[in-house]
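In structure tokens, one chain follows: the form predicted alone.
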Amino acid sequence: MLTVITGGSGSGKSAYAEDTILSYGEGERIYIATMFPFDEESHRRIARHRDMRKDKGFQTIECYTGLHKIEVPAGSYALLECMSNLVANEMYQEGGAGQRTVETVLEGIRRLEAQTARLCVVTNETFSDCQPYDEETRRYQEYLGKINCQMAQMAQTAVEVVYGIPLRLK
């Protein structure tokens, strides 16, 4: 069962996603971390998220690219955070999927959903600020948008978190 959780930066989507996984009850909890620690800010964000899930029983798997290669225990509850980081990694990191990002990431989501009892994927809403962006940023938004749309179609549940309030879309 797939749940997609979206929202803007600082919306509370991470806390909501963790609470969603915890609400499933006892079971093996897997946290798939996608943020590559490339600068001071990313190190701070990673530390904050580790602190948020401390003592919640998550086993962390770091996955910057190659989601389709991940193996998790059958029947586990998995939380993938965050799709926007994974897409950027696949597009720009050496060894990433490059132009095959959309297909590669969706293959990974399908494989994870088949392995788990429940899969929650956190993604970002990056499309409403109406800013003119350069070609590379527009390509990133296009890839992330395609992935988000496909995941929402595949998902049994889709939620947008706004100001810490979950709004069920599906």
Given for the second form:
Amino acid sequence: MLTVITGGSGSGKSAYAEDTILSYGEGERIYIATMFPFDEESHRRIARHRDMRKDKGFQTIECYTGLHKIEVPAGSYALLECMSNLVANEMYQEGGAGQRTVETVLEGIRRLEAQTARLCVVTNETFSDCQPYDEETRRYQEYLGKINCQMAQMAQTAVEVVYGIPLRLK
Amino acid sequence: MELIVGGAYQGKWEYAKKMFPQAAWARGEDCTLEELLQADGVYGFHDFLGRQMDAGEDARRLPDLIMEKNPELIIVSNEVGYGVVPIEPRERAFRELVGRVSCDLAARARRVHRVICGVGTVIKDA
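Same protein, different form: I have the form predicted alone, so give me the form predicted in complex with the partner chain.
To see the whole picture, the full complex is given below, headed by that same chain.
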């Protein structure tokens, strides 16, 4: 069963997603981390997230590319965070899926959903502002947008979090 | 506390003025902290946050301070953070700050309104 959790940057998506997983009760909790630690700022962000979920009983699996290859315990409750990082990794990292990012990621989500009892995916609204993006960034928005739409279609529940307040989209 | 959020140019302040016609407003773009703590409402609160950040102040303490000194304040603030991660570190820090402070404010506010196309929806009513 798939839940998609979206929202802007700093909107409280992560805290809401963790609470959602905890609300399922006792079970094996898996955190699939996709942020690649490439500079000091990303290390800080990762540390902040680790701190948020300590004492919540998550086992962390790092997955920067190749989501379709990972295996998680059958029947577990998994939280994948964040789709926006995974898509950037697949597009730009060596050995990433490149132009096949959308299909590859969606295949990964389908496989993960089949392995887990509950799957929550955190993604990001990167589609509403007025910055003049270059072609490459627009392609990124296109891929992430397509993935978000298709995931939401597969999902039982889709939620937008606005400053910690969940708005149910589906 | 009342929190009114939404994107830029969505009619948030017009909505706020209709909802609270008697309120005396401070402007986040240039008001002082003292003025903000004495006003009925503040619009452009995100600008105030940006000014605090640029001045090296710890703006994360503002929700506590407002609850202590001016708990009935009406806060009108832009929703930011709906684009691709900005290249400039200052812009990244700004949207992070606006996000975290807004989450804190929303948790404390009696009501949270979100305005799109001039239409307000109450998304929290405690």
